[in-house]
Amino acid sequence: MKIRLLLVCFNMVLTSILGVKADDGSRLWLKQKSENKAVVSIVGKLTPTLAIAQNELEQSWCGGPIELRKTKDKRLSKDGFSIRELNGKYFVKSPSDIGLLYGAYYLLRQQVLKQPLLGEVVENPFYETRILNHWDNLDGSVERGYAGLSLWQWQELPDTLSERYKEYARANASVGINATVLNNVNASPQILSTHYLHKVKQLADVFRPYGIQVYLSANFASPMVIGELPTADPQDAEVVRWWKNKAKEIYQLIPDFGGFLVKANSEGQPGPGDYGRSHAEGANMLADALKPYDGKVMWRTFVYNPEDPDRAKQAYSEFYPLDGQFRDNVILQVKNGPVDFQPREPYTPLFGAMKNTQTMPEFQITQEYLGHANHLAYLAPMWEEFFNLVDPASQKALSGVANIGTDANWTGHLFGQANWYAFGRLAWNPYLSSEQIAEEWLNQTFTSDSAYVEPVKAMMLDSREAIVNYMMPLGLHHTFAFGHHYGPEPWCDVPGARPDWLPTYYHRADKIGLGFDRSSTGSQATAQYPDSLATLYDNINTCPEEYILWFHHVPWSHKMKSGRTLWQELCYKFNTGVQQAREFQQTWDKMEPFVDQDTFNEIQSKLKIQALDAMWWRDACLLYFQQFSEQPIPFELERPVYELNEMKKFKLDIDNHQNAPHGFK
């Protein structure tokens, strides 16, 4: 008989529930319910947003009566709130309805965590814009999506609204996310057609009471495709007029429309460079069209030239010379690392370098390079690592590429929900620790029993480093299979492919050693960093070992801090990752008493896949790189089961990138 542990209120008791229905994950971390109807009073007009706050508290709050009041308070930003308790009554204040809703969710979170108020709480969101990027296409597919199809049912809109739209907005509001880009950065121009804008309006209307602003990815060639103009040149008067008219049309339908996200002159996308214009000229033209409505342009810096000897330098090389040339409503959206969402990268040197231009980090919540929805990969430690190097105060907003789809549990892997949650919490407060966020999520999603929370939290906190170990330790990067990026192919060679899409471009293995020389004797990428870091990274003896193969071509015999050679250290790192993945299985097997059987079986199955994949990564990479090192695997470590020529024959069965493979095929 299964015992399911439910938290009821501050002095909550553990209740045994017989015959409990399996939890499909659809309720995310918002599972609180109470039979006690809380007393909630609202000072002033009852708005749709305040009605949501009232309903949330009435359904789930177990404490004393609550008063929600809009007020002016110089300590609070627009979305900030204060909470204090006086004689058993709770007073929530904010300058805005949305701030009061955030305050309600704060109280409910603290209730689950059993953390009573100590004095007055004052909370303000760190970033003004906290935005999800959906790489969803109009045909319902999701680029780099591993949780089913797109949430947005374009064929049914605007007449039919899915209930999941409201649940999506509710989940975002509960962690402070206040904006969303609905469509893929590889944008179809049709999203800006009148036909689709009426559909977008319906989504915006659903999201508005939850404080969610809608943005759209815009194709730079839209004036040609939709407007039938002969050019999209940002200096052409007809093009400028077209964008101004389009902005007017959008804001008449959606008065609080956020603005455009633009991927331009990257991977075949059109842009101002097609007409000899700069990124600044292209972004500013759009910014001028949006300026009368307080709209923003988020211009991505993900660009790279196949002719350049080092892809990692491209964003800096193209955008740093343009510093100070962008309008004040343009924000450069910069990937956290200089290549492409690898398991570990140094930060992109544009951060901190653009002194006169607004920038915002782009994190990837969906696990394109981290085992898709098969691997447990808690990403808050990766993002915390980024903020330890890049001052959060130097940024104006935070974006995350969403991992949300039509799967019942929203994210494909139940633990993938933790990354959605963590992104929201870090966008609200980038100084929160990965440990605190994991503990919050586990308490709200599963149980507050420390016998469950502590070991599973430890597993989550170790998961990202484990993936680095069994996939690409010591600064290795981009050794993935071509196209779908699932599984190892360090040998990959696709005829006709761009060199910078192939692993050999990055690992550069030869008889001498391994790694990409980005030092002053190589591509000189180290020079793009501040002097203190440039000096640190440039010297092979001072470069942090987690980045050593990123910045240096390291001899196989190079002595590492452990006393082992590079080759030996590589073997140990890969093997450690495999052992960690196996330990995750052992940890989870002990958690069976705390979750329903379906949840237990689902996670157990995913962890089996992850352990298999970890072994696959280790064996494939070591066998391949051993050809160059010509050194034996240390005798105390496991030997590969297969030969290299057999490893190269393994094929993956991925159906439109929606279902990831289960290890070896």
The other form holds:
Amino acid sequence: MKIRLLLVCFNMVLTSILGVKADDGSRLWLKQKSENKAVVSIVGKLTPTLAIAQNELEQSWCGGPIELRKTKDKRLSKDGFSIRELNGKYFVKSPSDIGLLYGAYYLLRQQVLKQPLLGEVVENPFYETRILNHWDNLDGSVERGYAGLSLWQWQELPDTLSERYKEYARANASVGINATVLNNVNASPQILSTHYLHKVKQLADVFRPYGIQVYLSANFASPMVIGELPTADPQDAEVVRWWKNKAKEIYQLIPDFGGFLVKANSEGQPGPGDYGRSHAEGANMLADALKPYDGKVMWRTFVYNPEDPDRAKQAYSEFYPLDGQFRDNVILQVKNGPVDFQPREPYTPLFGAMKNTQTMPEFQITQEYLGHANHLAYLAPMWEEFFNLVDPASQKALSGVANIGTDANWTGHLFGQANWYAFGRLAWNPYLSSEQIAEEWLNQTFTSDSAYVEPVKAMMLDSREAIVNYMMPLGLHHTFAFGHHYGPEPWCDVPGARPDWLPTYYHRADKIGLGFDRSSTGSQATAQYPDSLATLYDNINTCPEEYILWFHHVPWSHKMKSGRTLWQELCYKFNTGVQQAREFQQTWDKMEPFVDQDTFNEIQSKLKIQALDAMWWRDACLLYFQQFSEQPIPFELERPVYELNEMKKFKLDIDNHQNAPHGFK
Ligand code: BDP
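I have the form predicted alone already, so could you send the form predicted in complex with beta-D-glucopyranuronic acid?
To see the whole picture, the full complex is given below, headed by that same chain.
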């Protein structure tokens, strides 16, 4: 009876989800509306958070009455909740208001998924801190942002509050994201000025009922720039006092302020190294300032310098010796891979190595290196791959560089929403499969019709590997154009540029072979991994082929598992990627009946760009590397369509939003 009730009601909900009407994507995965107002009772005080929960359920819940009640339950963490159904009535319990709101979103999600409650549900978030990092600048631009401008209207704040702030907070809460860093890691010191802190306070006030805590990226030289001190040396008493006073000022305005995210001594940013102090000394000074208020320091390990011979080793080399020296309110924020958010990297060996220091992964949700907002790249499989190697329980929190901006659909590419969604779901539960997450997102965003969900899900699940295939197969990395990181330039050479910003530093193509020797005969990066992996990666014959060019300089004639030589395998991989991109187009073209016309057209045209870009990548890389391998592209494969010299001359005008470089054909 209960199940039938849910389904009958569900049809009604669906009609408003089904995409026959124009849909600008702004409603994200939160599209349900019910025609009958659900009965929702709250035991205890009606707080702003509970009012939101009540409203969400009243608007969209089709099942029986719901009771929300605070409880003490040893099985539940602060944000956890339990749900039970008894005689048609639903009882949601949690130690906190926000836990009850999460319970409400849980019920609404299950409703779309048509999953009845079986027995009692008990849910606790895996990570206490589930945080987005916005790389937003105070002038409204977004570093590596491809979805318009920054959501934060600094000019209008604190007096005017955009409606979107609430929608943003709501979307985050619906997937369990509970913290946000508002500004770029390349931080303007001005964000900590009193003028800006009053603006930040307004945002924090809007986000609070949704359980979102605000953090700020702090520029280490702030005491000099906005405090007018002669130094930012963490051992200087005036500097220490300046940060203590700043913390006090912040907490007076924002009592639940989360803390600072810091990029120090990296890519020209100031840091403790400027004064001969270690990262630990710098981080601890900030940690001490925040400690009285329970604030945290998230200190990034993304450091490398041009003199070191292997960039991939540097985070480990610099931070591992500091293990155990950080305060207990410092978390090291480590990029998932040792170079920089490439389509595929092995994990950064700092994970698991720092036994006496808290660490947290930094994922990149925005697609800096995966086709920006043009390519369909569902990233959950990449993050799942990471968690297969790095024990989620060894990590303290999870962060992701946001892909959100002022575009109506928030993320530029509509399917970019799936990555925001997936990040939140994985931070809540890193053991969820990328398949389940895709299914949840598709059902909520489009329709429950399996004729749509199944093929589109398959396309999503293949998409990241397709990108690896047509951009950087077999462990190749950083073969991008300088600066904007969109298209291929394996030949790129910018006079005077840092060598570790140039592709030739990474691919090392020569007459003998291809790839970076990081084994014991090379840079010895393999030795940074735990013994079992170090041995596996170190040997060219046991190294997983998806990383072979990452860890080895592989001869062109090297026999791969397929029986082909490296050169042939490379040709096959690039071609497979192109084929996959074309198959995505075919899949999508069959989906026209299921989505509104604008959405259909938009995705169709983006998939076309993706397929063209895939050819561009294939031809650029194969024709360039062919100069070294001096071998033909296997005759059974498609011939290149572009000329190497033409491609070399081509410069993508990314600032003018030139989409695809196919004019030079
Ligand atoms: C790289 C980006 C650069 C960022 C830097 C970082 O190209 O824009 O500032 O990482 O993470 O991926 O600090």
